[in-house]
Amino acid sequence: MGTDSRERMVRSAAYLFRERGYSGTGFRDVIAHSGAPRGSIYHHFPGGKVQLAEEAVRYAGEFLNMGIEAATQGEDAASAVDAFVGWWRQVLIRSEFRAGCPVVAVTVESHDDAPQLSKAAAAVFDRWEDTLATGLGNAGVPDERAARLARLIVAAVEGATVLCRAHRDVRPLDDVVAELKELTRAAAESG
């Protein structure tokens, strides 16, 4: 029962949370999706579903953050927006608007008995904001403004993703992106 099956289960959990949410995803679903042996889930995740979810949130956060980091290396403020949005657009279309953000899926469900899930989600959102703010700063946006714009980008894109799922259309995301790009360009020019 190597780390390969553990990694597959974490990836599968993140994938399933995107479509089914935290409560709608069970260990059986993760086992079936990942192809891992049945007994391995308790071996790798003795803390149960909460431990699996916490790791899936971190995995999903890091996966997207790597894309943001790569795309924000340039000096174009709008590239930071494109980096954050491009992947979401593909996910929405490929899933026929069934999939959203696994971090949001875990966040919006109540977890009074598992506060570590909210903490893990907050850390992911903070990381995305920091990475976006760094990219905006590199493009000439003053630090304080870059931090506020980064938070706006995360909030607006996550909200637009929800609207896209409800409407089964990418237009809400496209509209939000157009406005965010104008804002970031203007912030870089005035910075």
Second form
There are 2 protein chains.
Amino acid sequence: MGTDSRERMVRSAAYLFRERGYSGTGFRDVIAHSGAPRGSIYHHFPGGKVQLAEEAVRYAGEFLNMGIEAATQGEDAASAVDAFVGWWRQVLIRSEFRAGCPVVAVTVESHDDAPQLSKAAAAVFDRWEDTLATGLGNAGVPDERAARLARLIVAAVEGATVLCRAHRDVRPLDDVVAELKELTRAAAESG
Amino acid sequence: MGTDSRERMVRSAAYLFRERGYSGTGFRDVIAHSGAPRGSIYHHFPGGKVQLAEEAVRYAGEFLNMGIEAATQGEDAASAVDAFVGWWRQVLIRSEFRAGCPVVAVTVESHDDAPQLSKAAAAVFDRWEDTLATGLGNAGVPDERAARLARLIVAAVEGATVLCRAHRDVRPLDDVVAELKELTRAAAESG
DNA sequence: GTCTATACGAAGATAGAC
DNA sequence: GTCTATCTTCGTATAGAC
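Okay, that is the form predicted on its own; can I get the form predicted together with a further copy of the same chain now?
Expanding to the full complex; the earlier chain stays at the top.
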């Protein structure tokens, strides 16, 4: 199965973007990290680096979304927050605060000449919000409120991961989560 | 006053980082944007690109902090949020969602070989939080809560700017701000 | 302070053989 | 699908003249 190296490249790109960003990650790095052969980059990705990045964004988006979906089956509203936050906590701590969110990294460096990247990123953020909102809905938060809360959660947690990387400490994330959980519980009870 | 081109380089670096990130911005671009002479880069910045970036982060941090300070003199708690958010709204809209926060950009791409950059970024985030927390305190929010709320505001607004860039729309920021304002007002009244 | 020239490696991308 | 060779442009950084 020769398509194996293709998948590894996408995964490696997502991994490396988290640490060094889009411009900071070259094919050189992706090849080295994935162990994929140099000669087949443009065979697998005729669209070059932009295509690779687009797929990496989607891959990361899908991957995390599955985690959120699995964890938002409960009826406790706060568990929806935990589901989303838990992943980032792990990423931050395991990488010793060297890694963050690849989707944020790509968004922040996106050019005009590659609008596919912002579009892919927007789709990922939307998907995360939808899944979270569904979880909040199951926990009793009214639909309209759930959508706005989900958006706040995504924004605040993504922002908090950046603060954590700067501080090399999880506390910003923990502080933010404490506020979010309180807010979420109140919203569920009032619904 | 020959130091003028030095300042312009720092400002240009901050400006360009917002759009293309740290790795995506070369000296080439900084020279072109600032109009500064090529030959004096390493005269002004012996530490090279890292030093330039460090100063750009500090410059952006100080600049925005002055804006927050000026706007948090009132007694309305929500105005402290507006002060911070207003700036990012302007940056996003005027750039047609091409520009974000340079401090976030640098943090997200920071290497192990230049820990000065994360440190400078952390100092900036802390300063913004402190100024915001003081504003919230003046509006009647208890000190401990004010600190946590300020941190949430910084994280959520920074995260929202990323969402706005992906969507090419201000709505994520507006949605997040609506929630933050409500939360802030409640905290001020309960204090 | 600013210039030119230059070093040297890496970037993304393409062509054509196998 | 993978290889090697190659193109062109760009990256940061340095040296030494002016």
